[in-house]
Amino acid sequence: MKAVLCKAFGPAETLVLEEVAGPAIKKNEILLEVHAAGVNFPDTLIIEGKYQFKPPFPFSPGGEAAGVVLEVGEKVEHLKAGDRVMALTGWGSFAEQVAVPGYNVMPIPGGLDFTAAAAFGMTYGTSMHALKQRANLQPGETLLVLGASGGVGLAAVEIGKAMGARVIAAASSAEKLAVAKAAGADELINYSESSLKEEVKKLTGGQGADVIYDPVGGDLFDEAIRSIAWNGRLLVVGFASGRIPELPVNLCLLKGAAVVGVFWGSFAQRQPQDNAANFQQLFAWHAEGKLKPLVSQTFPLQQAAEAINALGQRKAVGKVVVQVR
């Protein structure tokens, strides 16, 4: 099979593309032909040395795909051959076949084809955990949603509508911001061009947003949590930016704030039926035209690098697909 192969750590650029043997299955896995497999910020990560997980070399990135079942091993109960299914896979996406545990493998709904599918299961799944299961947002509440343009940062502002919450879309330019609108946001804010602390007071009348969702860390934290209500919770998703911040711990106690870690593969692993729950309601979504997930760009396997870049530049809005087949 051909497979996109990282060596040895260092940037995209690196990354060949060869013919290998395909994987073989351990009992509790499933043999998983790839159609197309989704791009996100740990591949740029994972690539250099940067992520919580260092596969063993050579490794192919790719942490989510979409495809059709060709094996399935003994204990693997809930799909059979010929499934169309949807994986999180951690890395090893970037190829023509990947194993992959069957607890980490659903159906795919009527109604997503597989590029669909492939931008589908970590946005929207860490999006859905951070809002319901750490924030607890509930209907009427402000949401802020940083890098609102992004794969996570759109799947929040299409749940947090579904939830019954006010949107407030944050981005770096207008064009971001149109594609954050589109997807249901109720108001607006560039912070390249404003104060997003001076704006949030505006658009709240001075009383802070509610939830506050972040993916970019850096910066945009440090005003995002003077920015937060009384009772307020601020998400730590992510740092696209590239900085971690640090935090000055009596903005949480005058406003009696929480600054909540998200980590949707843990919580998938250490609270299935919680997380599969999770995406019902969100394919319940989906099937009522909620939720629709935007691929803004595809690339061939050959070009899996670029793919990468795509995204870890920062040029993309919604999701980028490598197509395997």
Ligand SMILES: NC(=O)c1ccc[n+]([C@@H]2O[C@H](COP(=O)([O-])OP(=O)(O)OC[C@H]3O[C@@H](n4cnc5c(N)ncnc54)[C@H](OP(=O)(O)O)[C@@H]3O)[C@@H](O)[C@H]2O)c1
Second form
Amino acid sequence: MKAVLCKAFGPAETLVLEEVAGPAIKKNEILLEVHAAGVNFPDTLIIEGKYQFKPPFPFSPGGEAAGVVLEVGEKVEHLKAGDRVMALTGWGSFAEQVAVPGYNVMPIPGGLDFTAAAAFGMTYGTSMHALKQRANLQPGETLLVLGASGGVGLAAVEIGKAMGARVIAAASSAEKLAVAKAAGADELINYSESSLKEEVKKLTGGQGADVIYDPVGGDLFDEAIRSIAWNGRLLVVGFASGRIPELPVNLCLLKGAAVVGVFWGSFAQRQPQDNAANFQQLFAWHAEGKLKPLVSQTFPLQQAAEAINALGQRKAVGKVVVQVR
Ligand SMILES: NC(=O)c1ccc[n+]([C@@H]2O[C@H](COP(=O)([O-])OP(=O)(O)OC[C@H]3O[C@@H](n4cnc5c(N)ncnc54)[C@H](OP(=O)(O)O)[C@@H]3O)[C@@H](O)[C@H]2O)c1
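Complement to the form predicted on its own: the form predicted together with this ligand:
And the full complex, kicking off with our chain again.
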């Protein structure tokens, strides 16, 4: 099979496309024929050795995929050969086949093609878990989303609206904010041009945002925690800016606020039934037209490096997908 390989940590340009043997599966795994693979920020980190997982070389990046089940390990009961599925793989999806533990694979509902399905799981799964289990977002609350046109950010805008929140989308350019507006955001803040803290104050009558969704970290986190409402919850989702911020905890004391960690991959593994219930809700909202996964760019497998760089160079909006077949 063809696979994009990382043979040593480095930038995306060092990835190579080679012909390799297909993977063998364990008893708890399925073999997936990959049709499309979603690109996520962790793909930019894993090839540089900067992610929490460091697979042995050579490995293929690509944390999620959609395709057809080719083989099923004897301990996997909910799937059969020929099923159309979406899978969370961690890595390995930028290849024509990947072996995946059965618990990370689910059938694709009607209405999603392979491209959209490959772009759905990681972003909507993360943002749903963040806003439901971690923030307990309530109808009528104000949700501030940073990096609001990115993968997880745009999903958070749509889910926030579906949960009945007033959504303030914040991003670094007018073009990116237009994407968040089209996804349903009520208010927009361009944090390249104005102070996040001052704009949030203006838009909330001085109260601040009840829930803040932060996939960016760095300086924006420092401003965001000062924009939080009494009883607020700031969701620590990621550090796309490259800096993990530090927190003077008196800021939490003063607002009765909580800083809450979000780790969707672990949640899905530790609380599979809650994760499955989240996806039932997400699929229902998708069928009702409340969620519209935006795939802004697709790349063939031989251009996987360009796909990864679109995220690493802060150029992507919505999702980027590698079309494997
Ligand atoms: N906790 C979890 O379970 C979980 C799950 C999935 C992803 N994540 C994390 O969430 C973050 C976002 O992932 P994603 O896949 O949604 O990425 P993405 O599509 O690339 O979005 C990231 C956003 O961050 C902003 N950003 C600010 N500084 C940046 C920089 N130096 N480089 C790139 N982007 C920058 C960009 O928006 P502006 O230009 O508008 O600022 C961009 O839209 C990552 O840190 C990822 O690891 C966490």
